[in-house]
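Single chain ahead, by itself, as structure tokens, in the form predicted alone.
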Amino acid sequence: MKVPITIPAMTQEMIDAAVNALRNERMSLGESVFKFEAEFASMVGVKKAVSVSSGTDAIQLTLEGMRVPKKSTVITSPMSFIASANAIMHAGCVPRFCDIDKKTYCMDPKKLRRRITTKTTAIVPVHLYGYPSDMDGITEMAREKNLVVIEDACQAHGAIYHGRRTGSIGNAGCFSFYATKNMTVGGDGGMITTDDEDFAERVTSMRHCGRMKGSNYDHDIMGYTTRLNSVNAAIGREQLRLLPEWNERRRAIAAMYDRRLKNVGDLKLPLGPTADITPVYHLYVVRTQRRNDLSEFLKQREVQTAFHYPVPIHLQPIYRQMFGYKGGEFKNTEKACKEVLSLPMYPGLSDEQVGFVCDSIIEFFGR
């Protein structure tokens, strides 16, 4: 039985809603656009979202939108992909990163205090794999300091935090579209979301070559080309009616894996839902230091996995050149990242496959 990681979903609604934008919207910043916007800020429960082109798009503009200082630095997670990092670097601020919750995956608030330095400026916690982060711990902190918080919120849309959407948390949100996300928008794409009426305005023009409110041809604002397009925001819409139950799905899957690999050798399962917690299941992700020889056993049976991620980002290349990053520094991350493996989750995944993955994995540790 092949049982692929994910299969990104493209029905026939949003084939035909890809091909009405085409026939009757200007191609960039149509309606869909705006339509795209307002319900996706509906869903997180804000007031104000403005679609770009990536969600690595999302986060620079947002801290460029927020006045960030440039060269001051900004924490966030080394467990994570290197865009979350990498948007800090394009604002023109510097990474500077702490430690994860072994539980989580996500920023360890116990451990933020000691990287706050007098040049901090803003947080960017980052959900990872759907789960969110402990925002209460750093949005005191955050208050304390008088830091900027920016939830990297690109793999949990529509996760749930003490009552509180993603995204809604923070001075503001940032989501991507890309094509292995919960919802995608048939290509890149991204979104920003916030409560902050005047931050929605500047971010809206910087996307659109810094255009004055009204004019073609005023700018005000030293802004990038990074609009979504109308025809990947038709698609978005549909994908967006359909998210609920696709989250829904995810859990559902997530609880078959959680009931039939539970106590399976040295398998340490995600943390489920909680009376406080909604998570989303953008990845399904165990851990075992015989990760990969568990690995290669499922790909010859035609199972997917992944490594989500193997290599942190502090001890990426271009990181250690620029840094100085030896390895030790975080090591809670640095041992999941050997670690942790990302089983096959998506909506459309059967129980027989699912089913398939845990009689699978069951012998792996059975032999």
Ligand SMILES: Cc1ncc(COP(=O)(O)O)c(C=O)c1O
Contents of the next structure:
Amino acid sequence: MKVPITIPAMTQEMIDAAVNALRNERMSLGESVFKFEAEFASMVGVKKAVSVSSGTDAIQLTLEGMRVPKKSTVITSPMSFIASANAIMHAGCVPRFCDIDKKTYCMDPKKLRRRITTKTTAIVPVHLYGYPSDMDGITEMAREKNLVVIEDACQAHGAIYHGRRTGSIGNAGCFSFYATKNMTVGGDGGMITTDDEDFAERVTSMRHCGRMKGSNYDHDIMGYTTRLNSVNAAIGREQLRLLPEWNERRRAIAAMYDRRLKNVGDLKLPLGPTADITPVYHLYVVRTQRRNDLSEFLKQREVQTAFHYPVPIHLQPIYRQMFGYKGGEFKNTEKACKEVLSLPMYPGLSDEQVGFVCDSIIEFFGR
Ligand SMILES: Cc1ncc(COP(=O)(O)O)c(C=O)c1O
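Based on the form predicted alone presented above, generate the structure block for the form predicted together with this ligand.
And the full complex, kicking off with our chain again.
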């Protein structure tokens, strides 16, 4: 039985919406773009959502649009995809890392105070694998130190933290629609969410070359070309309608994994939902000392797995070169990167496939 780690969804409704947008809308900034933004804002529970062409651009534009000073330091998690830090560099700021909590894999607010300096202006917590960061601890520290908080919710579409959706808790939230995410549009895209209407207006101009509102050829802001096109927005609207059902299915799959894999070998399972936290399982990530062997064993069974991430951001060659990291700086992250293993997870995964993955893992540890 072949079990891929993920397959992006493609429904007839998504295809029809794309064709309809192609036939009937302006290709750029057509009506689907504005409807998708309004509907996304409503899902997150904020006043405004502004679409862009990637999650990376969402974070960069948010930092610039929030007027986070160039050359200031912005704290993020080293346990993330490299884009979390790249976006900070693109915005002209300096990424500084704060180690993770071992259980959540997200930034540990207890470690945050020691990482903040007089140059720090913002924090970018990452809701890794679709599990919300400890936003109470982070926002409390941000308030005390007068820092901007930008949620990297690129992996957390629809997750809930203490009754609020991720992307509605900080000053702004940033989402990705890359092809593996819980929402993919037609392959690439991003969204910025916020209650700050002036900021929303600024990033709306920035994503469209810095045009002044209502004008075509007057520009009063340094802008970029980073729009989400109408076809992608039309597909996004269909996906947004399906998101609650898809996330529910992800949680059901996670519950099956939890049940079958409890107390198997040295496996550590991810934190599950609580009364306060509803994760969206962008990934289902287990942890074991034997993850390379387990991954190889599963590959032979045609079960695809992956490491998210095998190398922490600060130890990526480019970050070593730029900042001189050598290893040993962020111990929880570095250890986790050697032990984490992502199992197949997507709404279309069947119960039989989940059962087969679990049987194979149990067989591996029983040998
Ligand atoms: C945590 C995180 N931040 C940022 C990004 C960047 O998003 P994109 O690939 O859409 O630029 C991604 C995904 O790729 C991500 O997983």
